[in-house]
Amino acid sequence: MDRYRPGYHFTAPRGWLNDPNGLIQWQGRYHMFYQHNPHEARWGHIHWGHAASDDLVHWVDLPIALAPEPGAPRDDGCWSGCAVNDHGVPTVVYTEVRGGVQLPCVATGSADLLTWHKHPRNPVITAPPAGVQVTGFRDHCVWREGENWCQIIGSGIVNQGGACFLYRGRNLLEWEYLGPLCAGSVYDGDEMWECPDLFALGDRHILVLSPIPLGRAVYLAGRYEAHRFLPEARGDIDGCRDFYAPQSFVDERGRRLMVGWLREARDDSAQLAAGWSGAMSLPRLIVPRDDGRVGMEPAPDVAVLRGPRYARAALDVPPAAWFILDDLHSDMLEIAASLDPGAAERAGIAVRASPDRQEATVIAYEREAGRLVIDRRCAGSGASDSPTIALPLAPGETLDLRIFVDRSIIEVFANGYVCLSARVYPVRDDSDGVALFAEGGTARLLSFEAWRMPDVMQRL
């Protein structure tokens, strides 16, 4: 088996995986569709892969849902979209490319979601908005609004920035253009907003975007009024480019759950040799917070995976030394820890660490900058940057971490609203240790628990 293949994060049986699509709970069972090239571990010839789960963590492969049709003009792939319950009929809205133009299409499924039929009236929107020079026209978010359906389509306007175009329809086949839901730049230089996701959260609406060329997932918080979205604040869904194109849905318990694509951070030749590429994040629970931030935590369902428990008593972590947990070694872990940074300039936890500290992935809180970092400069053979995300701790506030280690995946959740994910590829066989550290002052570990996690995927 490939030593970097995750054991409890979803991966396709073989080939390429990217954006999660069509997340839905149908008749009690969770379904996840995804962008998929079943032929090789590179982007292209895109199908809709399909998997299902009864508990959000144990996934079963199902037959491919949508495939490109041989011959022009439909041989370019079946691109990203969403799934809805259309009066008892499972339906997906997705993008096809015809004559070089990206256009919305519809397919309906059987009662068990195993057989899908593209609608003969496709495409259901025949062109981007008239008079607008777009940089793209793809990726769909669809919802009910009174007696009508609404959808937004990801796009961009030449020399103006990213955009989401809003449509309304009596059904999923006939659409009226209502204008741009929102347009502009989240960060300087936006060209295209991919994978838009609009939903109500508490007393506000959240618009999740994956802007190009930024290349990571962000959100805007604001008001949705009169068919326009008015942003009032912004934040990060994840601070690393390795997490991208998330999609959310509401399950039968009323929870909003989100899954994102964890893309590779190693070169193409390594992916092709491995025969697989890409993984899905763990499901994230999205909740409102009193401070206005978007709350994000690992879904409680993930706890079913916990194996033997390891615990450590509170202790001081002195500066300029690593406190190695000699009896905790694994490349598949969940860690829950609370740390008081104290006077330390930098403090945290190292995972996938070799005994001599020459190879390690370091999860650090930097006090002066008020940020969380995954330092992978010595993590192995893949990317060597250090993704960061803002995490300003209030006086007396502790650093509360949930860390998931799954071979080449590190997912970090902090203080109920910060997420930072990264792909790492340790070279050494003994890079499976865990250590505590502090620099520039003493920090204090307040609590520490860890659980070994099982391999539930058992892939190649």
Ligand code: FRU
The other form holds:
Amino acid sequence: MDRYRPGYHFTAPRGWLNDPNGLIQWQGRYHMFYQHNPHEARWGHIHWGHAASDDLVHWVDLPIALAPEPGAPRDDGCWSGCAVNDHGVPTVVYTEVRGGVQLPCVATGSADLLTWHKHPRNPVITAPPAGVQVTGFRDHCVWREGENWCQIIGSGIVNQGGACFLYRGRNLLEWEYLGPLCAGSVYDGDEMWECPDLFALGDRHILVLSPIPLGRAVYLAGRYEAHRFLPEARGDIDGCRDFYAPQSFVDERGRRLMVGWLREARDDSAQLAAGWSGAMSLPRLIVPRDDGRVGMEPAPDVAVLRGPRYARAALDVPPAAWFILDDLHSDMLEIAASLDPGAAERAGIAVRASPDRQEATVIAYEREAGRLVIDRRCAGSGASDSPTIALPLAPGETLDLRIFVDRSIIEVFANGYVCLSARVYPVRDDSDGVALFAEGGTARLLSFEAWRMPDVMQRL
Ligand code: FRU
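Could you output the structure for the form predicted in complex with the named molecule, given that the previous block was the form predicted alone?
In what comes next, the whole complex appears, and the chain from above leads the way.
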């Protein structure tokens, strides 16, 4: 078995996986579709893979839902989209690519969501808005507004920036163009907004985007009024490019949950040799916060995975050698820790660490810069850059971390609103340790718990 293959994050049974698509809870069961090449572990010939779960944690892979037309050239396929309940009929709105042209399409599912039929009237929108030179026209977010459906399609305007186009339909087949929901400017540096996702959160709306060439997921917070979205602030969904193209949905309990694609950070040749590529993030719970930030936490459902518990009493972490947690060894863990950086300039937790500290992935808080870092310089054989995200701790505020380690996946949630995910590929067999460290002053560990996590992914 490939030592980098995650055990509790979803991966396709074989081949390539990218964006999550069509997230929906249908008659109690969670369904997740995904961009998938079943033939090999590289992007191309894109299908919609399908998985289902009763608890958001244990997933069963199901037969492929959508496939490119037989004989279609390699670059064609069924690209990203979403799922809705159309008066009792499970329906997906997605992009088909024919001869390089991106076309909005619809498919309907059987009651068990196992069989899908592309609608004979596809494509349901035949061209991008007239008179606009677009950089792309794909990816869909569909919602109900009174009697009507509304959808936005990801795009960009040549020499201007990213854009989302808004459409309205009395049904999912006939759409009227209402205008741009929102468009960026040259100053943002975006050429195209992939995978737009618009939803209400508290008293505002959030527009999640995956801009090209930025390559990581961001959000705009603002007002959605009179069919326009007026951004007031921009923030990060995740600080790292290894988390991309997220999609969210509301489950039957009314919770807004988000899943993103954790792309690989190792060579194409290593992915091909492994025979699989790409994983899904853990489901994130999205909540409004009083301070105006978008709250993001691991869905509480993930706690069912917790195995044997390990705990440490509070202790000072002086700026000396790493404090290695001798009896905690695993490449699959959840860690919940609270740390007061105190006088330390840099403090945090190393995971996937070898006993001699030569190999390790270091999760560090840098006080001066007010940011969180996943330091991958000595993490192993994959990417060695170190993604960062702003985390300005107020005086006296503690660093509250939830860290998920799943072989090649590191997902960090901090203080209820900051997320940083990274892929790592340690090469040493003994890189399964955990250590605490501080530099430039003493930090204080206030609490530390960890749980071993099981391998729950179904394998063929
Ligand atoms: C984002 C994306 C989407 C597109 C899909 C193709 O990763 O490029 O814009 O629909 O992937 O697989």
